[in-house]
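A single chain, nothing else alongside it, follows as structure tokens in the form predicted alone.
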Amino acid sequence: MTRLLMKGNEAIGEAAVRAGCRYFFGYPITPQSELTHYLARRLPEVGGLYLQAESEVASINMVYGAAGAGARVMTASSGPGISLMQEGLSFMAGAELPCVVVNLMRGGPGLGNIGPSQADYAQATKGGGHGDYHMIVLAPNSVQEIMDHTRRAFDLADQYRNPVMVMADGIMAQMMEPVDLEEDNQIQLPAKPWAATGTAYHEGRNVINSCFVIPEEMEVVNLRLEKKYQKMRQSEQLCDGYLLEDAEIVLVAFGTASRLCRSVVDKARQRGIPAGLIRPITLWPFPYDFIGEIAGKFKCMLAVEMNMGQMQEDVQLAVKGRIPVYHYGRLGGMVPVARDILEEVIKLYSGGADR
């Protein structure tokens, strides 16, 4: 085990290399650019290929090609670039091609700014592209988790033959924390007999396709995909709980906001307020089951986000109207302040919140 001080962007790049990723196609954008710098140096060292495409549209289509050939492949961007990739992501979901997409969010909509944000929640979890499809979306809240979940994302992508997104914000990309690196043992990548690798290793040929012009055939494909998504919903929901046993007011937050909320919970308890925290780690599938099972124990929940309440809707679906769900958020690259969140908790606990 080796312990290093790493930036979030660097940890993503190193995790990808250690997961067996040998192809990266992307286009620089703040706050993601240091990831492309890291892989431009690191991938050639392990016999891989880094290619800066002419655009994000070109990047995701290069990812499509490499994934179709059976490679472990990744791209990365921020909100505006991820928007440009939506058609390609929909195509890859339809063709059942595995890849890892990293989204390091910044303020929007439009070009927005380079401030940290969680404004891409709905785009990632509700399917920004066309058609009925989903991606597993992982939301780490530390540089160590960035490392761990990036590696896990490649396994999930191959397991389900589906794009998987690792989503964080500009703070997570830029901050430095200690990271434990496991020994870089040679990993065994899964066989991909479905890949379009020519006919040298099998008879006939494989066809990668997401175009089914006959409605009856398209419906069969959609039903098969939905069966896969149901399995993801049943098997991949992941979240973390903090001081929930005797909590009466529960904050729900992911990523950077969850770090702030954990300190708010501690400060609230120092004032005698029984607060707790639920941190969704998979944003899709959202941890409906866990939240739904315990929601009735609490008086209310407060969704804290760096957006206008995109995750709040999922929390409301999870609690099914049994308790009120409130929202506190900052927008446009502004980061919530623990003091302000605590004031919101105090207002809610005392019944003084005007909602």
Second form
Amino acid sequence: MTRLLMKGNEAIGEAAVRAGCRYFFGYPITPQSELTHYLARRLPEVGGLYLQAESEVASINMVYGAAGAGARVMTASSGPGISLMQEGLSFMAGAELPCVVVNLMRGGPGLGNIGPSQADYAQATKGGGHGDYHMIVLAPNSVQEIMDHTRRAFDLADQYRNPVMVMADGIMAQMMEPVDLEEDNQIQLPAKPWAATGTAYHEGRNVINSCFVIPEEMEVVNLRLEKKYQKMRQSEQLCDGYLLEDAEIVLVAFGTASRLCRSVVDKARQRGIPAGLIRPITLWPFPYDFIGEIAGKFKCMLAVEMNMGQMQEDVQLAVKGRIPVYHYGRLGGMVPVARDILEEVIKLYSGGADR
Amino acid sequence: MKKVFARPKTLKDVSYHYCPGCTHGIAHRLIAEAIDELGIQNTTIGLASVGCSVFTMDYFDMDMVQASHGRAPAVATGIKRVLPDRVIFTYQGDGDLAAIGTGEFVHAAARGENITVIFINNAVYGMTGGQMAPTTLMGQVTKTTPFGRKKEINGFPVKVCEMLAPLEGSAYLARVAVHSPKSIIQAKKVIKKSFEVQMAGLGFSLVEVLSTCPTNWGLSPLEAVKWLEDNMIPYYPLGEFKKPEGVA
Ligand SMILES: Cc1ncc(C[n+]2csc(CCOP(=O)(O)OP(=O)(O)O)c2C)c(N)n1
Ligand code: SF4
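How about the form predicted together with the partner chain, since we already have the form predicted alone?
All chains and molecules follow, beginning with the one already shown.
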């Protein structure tokens, strides 16, 4: 085991290389650019390729081609670029192609700014592209987790033959923290007998496709995909709890916001307020089961997000109206301040749950 | 009895969905024959695009990848970078390539991406019902240019080969037509050459095939080939626009 001080962006790149990813197609955008700088140097060292595409539309389609040819492949962007990739993501989900897409979110809508944000939550978890599809969305909250989840994302993508998104923000991308790197790096890449590699290289004829003109056939495909998404919902929900045993007021937050909330919980406890924290790690599938099972024990929940309450809706769905779910958010590239969140917690706790 | 004519091995024995008299089928056959003659059926991956030709994925007997509208050259780039020793070709219409996909084919050419693009120019959007394409001729009547294409409204038709010629990455550019036996024989030679250029690793190759769409032109198949000859060829001259050194 080696311990290294790494930036989030570098950790994503290194994790990808260690996961056996050898192809990265991308287009510059802040705050993701350093990841491309890292991989442009790192991939050739391992016989891989970094290719700068002419646009995000092209990059995701290069990813589509590379994935269709059986490679482990990744791209990364931020909001405006991810918007351009939605078409490609829908096609990849339709053609059942695995890939990892990293979204390091910034302030929006529109060109917005380069401040950290969590405003692409709904785009990532509710589709974004057209048609009935889902993708697993992982939300790390430390550089170590960025490393671990990026690496895992490749396995999940291959396991389900589906795009997987790793979603964080500019703070996560720029933050430096120590990470543990495992020495043993013998990865066993799964066989992909379905890939289009030329008929000389596999049995039969492989066609990568999402076009089914006959409605009866398309419906069968949709139902098959839905089965897969159902399996993801059952097996992949992931979240973290902090001081939930005796909590009465529970904060729900992911990524950067969850780190702030953890210290808010500690500060609240120092003041005698029994606060706790739930941190969704998979944003899709959202941890409905875990939250749903324990929600009744608490007086209320407070969703803390760097958006207008996009995750709050999912928390409400999980809670099924049994307790109130409030929202506290900072927007547009602003980061919530622990003191302000604490004030909100104190207000809610002293004012009861009927504020 | 000696067999002198047969279906190319690379074409599956299925019937096409194309309209009667449509020359998409001729273009398919020429590609399949070229692939047969080069003996590369098992090492070639074809890309179907969006438009009437989307079902090429059901016709070519090889691995196929269906790409979204206009993006085939980017998808082909991804495949080629992973599998540089395979032969990769895209099959794209004029709406697909020269409108929504302008960015992708220009940059694939600029990169000198070692792929072959077969570009079917029928001067109209076929599948969606006959709207104007970037290649629609001046004065040509389509569903969205009911009074004829006018430069004041729609600008000028795009000449793809001429446009790519100055790019250093483009190695082989040619325009052919499939309206007469003579032009078809020439088209076959050129298509085969475009694959050979790729196999020799010389860079980006594109063959523009002037093709007919009798249905959306509102002409009989015979009138359509005549219209192609009389109207398209004068604006889109046939020939080889760029050839790598050493290629005859
Ligand atoms: C993003 C997107 N926009 C529009 C369409 C609809 N569409 C399907 S085929 C087509 C035109 C294709 O025309 P062309 O490339 O000339 O091919 P042809 O049908 O003439 O062979 C269009 C616009 C689509 N499928 N996807
Ligand atoms: S619509 Fe035109 S291009 Fe399409 S199959 Fe019919 S004739 Fe051919």
